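One chain is shown next in structure tokens, namely the form predicted on its own.
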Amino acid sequence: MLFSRMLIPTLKEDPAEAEAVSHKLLLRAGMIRKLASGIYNYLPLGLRVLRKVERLVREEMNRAGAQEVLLPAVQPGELWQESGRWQIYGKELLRFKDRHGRDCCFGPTHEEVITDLVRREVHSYRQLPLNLYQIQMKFRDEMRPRFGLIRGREFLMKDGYSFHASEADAETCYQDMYDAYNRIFQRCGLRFKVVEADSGPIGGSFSHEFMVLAETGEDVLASCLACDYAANLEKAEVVLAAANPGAAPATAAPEEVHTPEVRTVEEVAAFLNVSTADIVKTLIYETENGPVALLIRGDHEVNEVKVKNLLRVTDLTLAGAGRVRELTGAEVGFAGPVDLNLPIYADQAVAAMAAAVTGANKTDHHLVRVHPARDFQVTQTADLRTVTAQDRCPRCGGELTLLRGIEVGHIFKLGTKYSQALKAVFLDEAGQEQLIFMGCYGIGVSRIVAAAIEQGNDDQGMIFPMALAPFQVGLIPISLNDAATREKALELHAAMEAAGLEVLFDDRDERPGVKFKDCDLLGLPVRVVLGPKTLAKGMAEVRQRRSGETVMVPLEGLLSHLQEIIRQEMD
């Protein structure tokens, strides 16, 4: 492919709206550029990475027994209803009306289209288990889409579901998609790691994220370092203190303090010259079945999708200041558990102290020695905070190190929340009617094309691995004026893509530190260079993007250098 022919607008300085790596250099490498907030146009370099992201993902779910089909992208507001999301899913799902004056969306994920279509298809046991997939565009009305590629509104994945006649069927496919997203991953050649996460709005009883690993992911995931437990911070358990709550010895009755203007956790320690772990944080959350008390250690964060869990609500909502005033008597800053008249959850680490500081339920006073067993009724005790570094490993009791990553890919244990709720059902050998059993299976594809450059990049741009790279070779004539340099390179190009190589040919009338530093921004795994001198002694130029290292090769022997480079960094 020449240079000269496609569509790579490069930039030279990065954009101002860009924060993310990624998204720096893809605007800058002219392979997309925005249409609108959060929605972006594929140019010719950025869609050839799409595309190989997508021949991998299409090859092994295909491998796997994964049959691909392709659904609508508007569905219609009564399945949504039907499965009870309409009024759950949230702001996210894009809601409009069509000429009829019918409910629609544009789909962020297919759950019930994919349920809906096996419902009136699959009668018998005798047609399960069943697997599909498709790769489509999605659409999901992020509040605040950043990051590029990694939160857009709109975005393309591959989104697959699997139906069964047994619960073991259906864990047996989950197994078999785990081992197929392994594989996807790994030879999309990234470093990642499969961790225990939330459902979240797509429900279900258990599911894995796959996290590729970089220093710029916006997800943070909890790994132990002695064993190959790992989860993401919104899921990753707490060990439980070793002592009983209320375990510990009650002290004198709580006292009231006079601590005027002090409210946040650091301003009471020091006034009161105690520790952060020694005061109890009492934040009041507004949800769909009332407001409730959270109780948390001071030195610790409320982790709200394990409160969300614990709850059963999808809406938690932290009170405003004229709400927390009217639930407790006090300003933000002195709410506590003591006669408040509401529930009260308290994280596992606060049923545990002995002599507590909390509001006081009064603007400028707090109390000193509360005992929790002793002084206050808590409703449910249970993990209600972030896990950190300094906990330990809830199956081995490891050291646990916490990695940033951007995740790329999610599995999901369904059950029968689908199938129950749009009556999707078969009959069995014994004639008798069944629940189908459900897995649901995400790739996020353009979002892989994001994490792999926030993985792989430096100074001068991107490190594609060879496996994703838009081209393989980039291949630049030093001087295309000099004739007998113009005729071997288009005879080598020639060669190149008659031995299956993919290769940019670089015939722009630029200086060739123009192309060097083009080539190393769009990130080709390798650079051939040639020029008058080292072609007069039969010899050719290969540098390595990732590592660096450059070589002369004879020209002869060319060929079969650069199909070695490249069987080496495919395997």
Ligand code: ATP
The other form holds:
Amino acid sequence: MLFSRMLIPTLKEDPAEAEAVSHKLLLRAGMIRKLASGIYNYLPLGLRVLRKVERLVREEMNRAGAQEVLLPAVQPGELWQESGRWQIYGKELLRFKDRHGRDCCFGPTHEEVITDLVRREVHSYRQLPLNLYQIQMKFRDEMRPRFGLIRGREFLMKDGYSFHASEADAETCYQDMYDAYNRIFQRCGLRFKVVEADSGPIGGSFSHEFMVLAETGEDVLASCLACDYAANLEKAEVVLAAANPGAAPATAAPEEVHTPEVRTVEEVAAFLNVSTADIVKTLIYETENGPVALLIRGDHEVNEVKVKNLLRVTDLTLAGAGRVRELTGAEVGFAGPVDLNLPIYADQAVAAMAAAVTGANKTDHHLVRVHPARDFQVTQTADLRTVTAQDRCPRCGGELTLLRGIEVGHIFKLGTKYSQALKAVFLDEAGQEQLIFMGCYGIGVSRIVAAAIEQGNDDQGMIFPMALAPFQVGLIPISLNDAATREKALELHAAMEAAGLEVLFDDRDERPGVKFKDCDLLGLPVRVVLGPKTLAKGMAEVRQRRSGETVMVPLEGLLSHLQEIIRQEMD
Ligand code: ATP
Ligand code: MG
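With the form predicted on its own done, generate the form predicted in complex with this ligand in the same format.
Next comes the full complex, this chain leading.
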């Protein structure tokens, strides 16, 4: 391919609008351009990378027995009414009306549409199992679209859905998808980790996320250094460190102390000269089922996902100052569990405290020497906090480490949630009507492009894995004005293309320095430079982008040399 013929509008400067390195580099390399917030044009080079990801995903899904379909992007609102999600999906769902005034939405995901298809076409156990997937643009009106392709509003997703006559069969398919996903991300050349993910109040280990490891990732995962336990921080379980639940009260009854203007945990700790671990934070939350109080030790963080699952609610927001006053009788900062007339949920670490400092439900006052079991009653004690690197692995007791990651894939055992709502049933061998078991499996195809760049880059630009690079080889003639160089370069270019190499021939009338810079910026894994001097010796210079390793290769062996590099890197 000739560079001069392609639309590759590279930029010399970092665009000011981009924070994430992948976003900057995608813009600088002329791979994408923003049309509107979270909505991008894919230019030829960007599309080449996207298509490579797509091809890998397709190959592995097909290999795993899934069949490709293409469902409509625009969906009737009625289906979402039927599943109940029209009400609960929130503003991420782009809703509009057609000319007849009918509710429509642009699909952010396709459980409804695919379940509708299957309920119409599948009636017997003989037609099951079925595993269908598509690769298609989704739209989610994200609250904060950011980091370019990492969190767009319009983005390319592979979404797959499987249908089964039994739960056991659904679990087998889940395992097959787990394996297929591992192959996909390995073949993409990414460093990733599979983590247990939150699967809502049902719990269990039937949801896994695939995380590309990168400092810039929005997700945090806890990973055990001793065993293979890894979980999203939202989900990672806390084991109680050799605690003494129900420890005897340390001292006499609680005592009220005057703590003027002392509100935060740090302020209270400093004022009363105690450690933050001696304090109980009382947080008042609003939920769709009314307000609740959460108790958490002063040095711990509430895990709202765990709280939502425990309470089986979808709305969980901290109460405003007015509501806190109304419910506790005190300003924010002075709420406490003693004589509080609200459902109280305590983290397990709170239940193990012997003498705690809490708010007194009286402005400018706290209580000291509060003993949980003695001085107040809780509705339930549970694991409600977020793990830290100081916690131990819930499986083996080993050391935990916290890593950052970008979620590129998610597999989920759905059970009968959608088949129940949409009445997708089949007749079993005994002629009995049964609900279909389902699983769903997503991959962020366009997000992978960005994740690969977050993981592979340096000061000069992108460093693509061979499998995803827009071209495998950049061919740079030092001087096109030199007839011999020009001729040889054209000849080599033709030979490379004939041999099936993906080569970008930089035939532009630019200085070599400019071409070298662009070649590095685009992250092409191998650079071949031809100059009059080296050609006179029958050699070409071959440099690898990632290692920087440069060797002189005799022209007659050049093709096989390049093929060998590519073969090695694709393995
Ligand atoms: P996130 O927590 O990042 O919002 P999600 O849990 O909403 O992701 P899913 O509904 O499981 O995501 O979608 C499947 C995959 O689609 C995700 O694993 C992710 O890779 C990708 N994805 C989700 N939202 C976006 C987005 N706004 N932009 C790009 N890719 C996305
Ligand atoms: Mg999301």
